[in-house]
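To begin, one chain is listed below as structure tokens, in the form predicted on its own.
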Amino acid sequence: MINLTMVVELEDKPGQLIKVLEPISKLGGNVVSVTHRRDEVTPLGRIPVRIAVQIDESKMDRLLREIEGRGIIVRSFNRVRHAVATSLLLIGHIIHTDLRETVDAIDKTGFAEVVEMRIVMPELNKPSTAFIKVSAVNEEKLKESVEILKGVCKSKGIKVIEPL
């Protein structure tokens, strides 16, 4: 089973969502979440709906064909490579100590990546604070990637605060 996320464009009328959900069910998929915002409208006047699904990888292409065959526009269809994630705080001279090198230490592993980062820099030469989210293929690799990050940060004098 793989995790995937798709965004479909649906007409704003009854019965449209079932056109997407039936093929997922028929192919043995599990719907993890459905998110839509009626206040957003695409250029074609449709409602974008984000659907997260777990399904056998060999059925992905068939699922896409079946949904499109029902007249549904699939705006995006992305396999989610990393199933687990954690968030950490970094405190120190994050920008001045080569942010790219810090992020690349995780991203180049191939089993983990930095998927989100927000930085607050109060003053030019003062320490910054960064919220960083790291995702990985499994719990073991997530722990390994956090240890890599901690090692890089230690060498740069950056404190890492982990969740409890």
Second form
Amino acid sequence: MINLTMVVELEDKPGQLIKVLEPISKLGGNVVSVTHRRDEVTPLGRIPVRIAVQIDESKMDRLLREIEGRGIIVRSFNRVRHAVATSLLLIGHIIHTDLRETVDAIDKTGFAEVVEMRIVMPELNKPSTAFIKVSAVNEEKLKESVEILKGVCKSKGIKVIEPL
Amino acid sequence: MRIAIVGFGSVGRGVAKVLIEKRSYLRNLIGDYRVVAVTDSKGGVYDENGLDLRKVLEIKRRKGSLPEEITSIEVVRDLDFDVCIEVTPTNVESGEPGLTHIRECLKRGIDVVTSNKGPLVVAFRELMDLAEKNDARLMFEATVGGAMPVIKLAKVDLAGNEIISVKGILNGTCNYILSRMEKELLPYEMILEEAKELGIAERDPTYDVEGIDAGAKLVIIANALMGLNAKFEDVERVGISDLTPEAFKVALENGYTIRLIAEANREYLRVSPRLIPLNHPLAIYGTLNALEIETDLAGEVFVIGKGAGSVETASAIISDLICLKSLRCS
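Structure of the form predicted together with its partner chain (previous: the form predicted on its own):
Following is the full complex, with the preceding chain placed first.
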């Protein structure tokens, strides 16, 4: 069994959540939590719903296909491997300085990985912004991975905004 | 109590006003007092029987500076008085002219109350040792966080606690700019212009936006509260000028905002923009200052208040003045 978190965007009318829960149940998954984020309604009036699920690893891809097959918008779909996580903001020429390499610096440690990333690019050649979530096996390793990321970003002239 | 006010800018004048307006109230707390000298960068006035502060304020208002009857140096070296209120402008590199003023007073056993960060950043230990050696006291509540109680809060009210770390917002100008960027999602340059027009940012905003002011305050707090011997160069410093509206947008979408946070613990001193959860007490708005003090016994203590302003800073100076006369503070 693995842990999954997904954020789906549901229309604000009866009978929507069941479209997501049904496939989970069918594939033998266990729903750990469901939270409606009513204060974060999307421009199209949909409500983001975060669902945490435990499911057999081999059924992960099929679950995503099944949910999307029912016309549900899946905003994010992540496997949770690690116990602790932190969020950071990167500002600078993130794409042009080889984003892949930046992310790899964390992923290849073996004890931490980038689990979420959102990039906003205002204009070509202007600095872009990334919200990035890093998770690790424990607090100490998390700190270490943040230091690695800071080192890589420093060498690329990317500004890192750390959490409190 | 014979008082000399050295430095007669916005803070010095604020102190003078409070000393006039609250005379009968203050007399109950510190006994009879008179101001025997007031100086500014151009000159100064003195009268051992006590100056009429209203007149001194009026001269300063009309002429922009005080007559050249006496200089600050002459006051601190030769004049007879009990407490020096040292409120000259801050220079975090040399500490001058305040450093010389404070040294001279302490050497003569004269107590000093100051709002001037420079001397404390440059020579914290030296000045504390000098004060102790000469049985004088150096009070500096007004150097950090303006009216917000920090130094005496930790030393008096939290006495017996070990201060493990501090983190907070120590620069109102930056906090104003960042909270406006968060609300308007406009570029830094535009909000900075607005802050300049409102008189919240200086024409040359470097001192604030590059975290120099916050760093200086952090050094004082770390040395005074945590027993460190930190220097300004020990502060890792990142300013706010690279922050973009997109950064706020992305942060907000994920439940965060960005604030310039000064943080000190046993490992490092750092001033940098940080992601703050929107529901965190440090996610404050406008020109306010705030500080979270982590202690071993009391856990976390949080203060918030006005970090600058003439009368607000005078509040901290007056409280130090009262403290000099009170058993509770000694």
